[in-house]
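Here's a solo chain for you in structure tokens, the form predicted alone.
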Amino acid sequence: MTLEEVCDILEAEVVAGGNLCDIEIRTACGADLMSDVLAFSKSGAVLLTGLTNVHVIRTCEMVELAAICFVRGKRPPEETVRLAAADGLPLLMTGLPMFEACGRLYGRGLRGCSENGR
């Protein structure tokens, strides 16, 4: 699934990295605990989270995630947007709650990180 398809499914706004909408998204991870992201996510995944600080960007860099989608209508601060843009990490924002956002992606065939082995 492409990032553009993820945007469409989640009715998301692209906050940063709009030129990267053709990248391939292999899995998804929904978490607000960055320790869970480090432990359970995989490179190439989109992270759905309600956290908008720069620590989310740093965590995603470590795991080599493909993109971040902020849920519940949360808009990241400018510092977070600048860091993601500098790193080439696309940022999305959706008004959907995390549960519904994850469910929509799952229903359209995108699997969670734990379903594809480690």
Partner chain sequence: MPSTRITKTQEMVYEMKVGEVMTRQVITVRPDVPMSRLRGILRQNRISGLPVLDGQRLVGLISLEDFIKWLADRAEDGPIRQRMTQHLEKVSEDDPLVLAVGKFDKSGLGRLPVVDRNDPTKLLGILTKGDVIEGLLKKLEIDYQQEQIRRHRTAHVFFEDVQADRTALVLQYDVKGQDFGQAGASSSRLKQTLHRLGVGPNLVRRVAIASFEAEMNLVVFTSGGTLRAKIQPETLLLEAADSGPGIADIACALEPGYSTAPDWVRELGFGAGMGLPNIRKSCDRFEIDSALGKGTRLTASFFVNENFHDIS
Second form
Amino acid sequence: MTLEEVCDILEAEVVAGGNLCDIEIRTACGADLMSDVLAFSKSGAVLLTGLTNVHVIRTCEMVELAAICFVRGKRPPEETVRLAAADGLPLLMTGLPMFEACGRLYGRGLRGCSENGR
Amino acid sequence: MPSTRITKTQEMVYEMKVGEVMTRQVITVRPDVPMSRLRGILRQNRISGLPVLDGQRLVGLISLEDFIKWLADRAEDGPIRQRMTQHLEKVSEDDPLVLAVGKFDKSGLGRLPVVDRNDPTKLLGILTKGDVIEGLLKKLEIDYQQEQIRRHRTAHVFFEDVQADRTALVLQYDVKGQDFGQAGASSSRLKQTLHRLGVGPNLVRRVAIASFEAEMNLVVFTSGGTLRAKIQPETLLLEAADSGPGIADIACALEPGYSTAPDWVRELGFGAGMGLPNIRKSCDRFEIDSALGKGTRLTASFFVNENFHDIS
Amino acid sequence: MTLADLVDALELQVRAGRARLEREVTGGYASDLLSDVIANGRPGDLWITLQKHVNTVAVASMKDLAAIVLVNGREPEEDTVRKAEAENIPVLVSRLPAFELAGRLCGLGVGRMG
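Which structure goes with the form predicted together with the partner chain, now that we have seen the form predicted alone?
Now the complete complex, all chains and molecules, led by this one.
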């Protein structure tokens, strides 16, 4: 599905990279621990996370994730938005908790990154 | 990306010359050949039009359209001279393609004779719309291949073509301890540099994961250290070294989920005990040496060749 | 839906708290940040996390969560199992990643009743 569809499904607000809404999202990953993102995510995935610090952006840069959606209504600090904009990484934010955000996307056919996928 | 391709093609239409894409082996016809023989000539040569030459001089162009018109008029047979197009749009060999494209558009013709700039009756070749498209496609393909070769070469320069008994390119980053704001920045710079050197994306990703985790360890647990990437023809070595405090139980530290990180680190999304296991998982060879109070040295090796050909 | 139903439906492994599997699950919460769960977890929630250390049990007990499910096949630490047995908090393990497990739980209707 496209990032725009993800945005609609999660009733999310685009915080950065609004021009990239037509990119294709292949899988999703929900985590607050960046090591797990590094270990288990696949490039091209959207990361759902409750953390908004700059390390989330750097982590995504390392594994080439397609986009980040902050959950639980957490608005990223300016520094995070700036770094994401510089990296060309789109940011969304939704008021939904992680559990429900995963549920909605999964229900619409998006799948997770399997453990073996690197 | 389609948008850059179009720009690229537009650029090429300006840069490429008619002479690069025109057909030089031209089938021609004399002006006194009767119209009734035209069909056979076109059919035999599988063309839909051709220049009319009087001796060496270009005098006109005759096409299938003219032939059909002649049939429709039920006119009597006569020499081609009487039915050919005489007022010709012509181009020169050194005209840019864009000029020819403009003339195709304006005249509605399917072909343009290419003539000597100093002698407009001297025919050098013929240019059809098909020639233009084919020429552009070939050029695009060549450009694409050259691009691939260039990218391949860059990687080669550092990994295979280096001719010396001992060669290594060392990238060193100084990592400050406890400075969480900057944590990860060195790995980010290393990753970008490896990309520019033409290292395959899969290998870059693996090195980046290891480097990021190693950098986090330096920041969280030590008062600082260095991160070095040593690029050799066969191997990429990633080294993280610090001068303390050292790891008490390495076997435990390698256990996924084992962590001695304080809670504040966990709340930042780190310290979940996956750092060393992640590094070990992403590299081909893993070594770690640590002495309490002295420091830790970690070496992760990545074998270049297996991952080398995934440049994409 | 009870914990036992979910254990069956999602092939979860039970590592502690077997005695309390009849408990009703009224919602789900996925988070790896303890402070977040302390702030937002609701009684009866199934807590999906990658955190396997012993502090999770204290949080689950304090917030009266239905159970802790570790994802990606992560196994609880010994301390965690011991404390969980003592506090009677079920600890389960799933091979699925958090996204997938939360997705399937929602598909089973968990989270739409509370």
